[in-house]
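Coming up is one lone chain in structure tokens, specifically the form predicted in complex with the partner chain.
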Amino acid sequence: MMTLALGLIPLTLLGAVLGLDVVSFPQAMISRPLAAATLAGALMGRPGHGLIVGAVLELFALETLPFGASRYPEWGSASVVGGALFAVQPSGTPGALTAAVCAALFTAWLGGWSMVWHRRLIARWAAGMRDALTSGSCDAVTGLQLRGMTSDIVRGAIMTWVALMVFVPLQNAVLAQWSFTAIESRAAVVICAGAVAGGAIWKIVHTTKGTTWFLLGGLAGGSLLLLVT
């Protein structure tokens, strides 16, 4: 257990940085699943495995756009968890992708709650500094900003480390008892991801005039590419 805890330090640091990118700084979308899971896979020596998890999670993430004060899943640290869990399993292990994606989705869900708690914490700090802020203290403004970002890094690190500490042994236990074939397992994940992405895209674009034809045109092009590539 001690070895596992120490071995997770590089992934924890990556999760911390990517957790910060989600909202606080710099919102360059390194925290989106395609990038974050691939980076986690690369850290484990298998960027290709990370990219596969990243692509699946990205399909889910199309549904959850980070509008202002709304509650949404936190994909940064969750994608690090998913990418790392899939990358440590041997290629072709039945159920490895299913377990990794499910763990990442749970982490993203909890990560969303951790962001709510973090925002409440900053509000408490801001209330405690109200006199300094209303008197125009630059130190108070800068101090609150730095505290917010520092605590967000810590939040991302804790999320990643705790999730990996729970899901690494759990994944091993689950995969030891796995009974579906590799094809069935992947199909289950991809059906869910494809359905969510399809529904999400319709939700985003259907209010704009003429988009149905663009979507149908794209589907025709996509089908053609499936045949020729």
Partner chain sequence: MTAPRLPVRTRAAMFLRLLAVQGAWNYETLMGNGIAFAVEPALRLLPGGRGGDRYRAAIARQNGYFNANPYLAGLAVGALANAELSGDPTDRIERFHTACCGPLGSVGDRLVWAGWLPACSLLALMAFGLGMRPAGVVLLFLGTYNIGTMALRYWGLHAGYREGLRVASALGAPLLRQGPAQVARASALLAGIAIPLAVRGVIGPAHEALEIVFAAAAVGAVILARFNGRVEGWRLAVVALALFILISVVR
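Structure of the form predicted alone, please, following the form predicted in complex with the partner chain?
Chain alone follows, minus partners and molecules.
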């Protein structure tokens, strides 16, 4: 298993790329928590730990509706932070999952604000290039796109690096004082994540015609897979 000191640079680069994927490029869904946290865990030598965090964060992310210029959590960089924090802790550490998920949620919230600031920065750049853009200059459009993507990947890198630098010592301090058992702390995380996911699913099911049957079909298929395995 790689230590966090050795993995800081690879994790920062991963967070940068996944932060870029959220909106700017290529929007290939690799920034979804399930993929992002698993990749972070794999970098630390524990892809299974990353997958666990990613599955929990994915339940929270079901509530996110990334429409237009609305503000929403930035799950790419945040999931890298959560997956890495959980992966560096010994297996069965009480509170490790809780601390990793809380750190990822806070990073996702702050990342949402960072995307708003990033959009405002691009808007200022575009305003300064208004004449060239309105004239249809290919160089102006290309230059603005490249500046936007470059600044976005820097944003993701800074978010990941700062979050890891803050939350690694904070997690160690919290876990040193943790009094709940591993089962109790994990149960609390699962209950919270399930409640958020259930609310997100209900908002769609009770307002969209025909989705109830898809939900029931998914539950039946999942139950069948559990019985088979």
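Since this is a predicted model, take the numbers as computed values, not measurements. Rigid core (definition): largest C-alpha set, two forms, superposition within 1.5 Å. Positions refer to the first chain, counted from 1.
- Val23: CA moves less than 2 Å between the two forms after rigid-core fitting.
- A movement of the C-alpha atom of Leu13 falling short of 2 angstroms is seen between the two forms when the two forms are aligned on their rigid core.
- At Ser223, the distance the Cα travels between the two forms is 5.4 Å after the core is superposed.
- Aligning the rigid core between the two forms leaves the CA of Thr212 offset by 3.4 Å.
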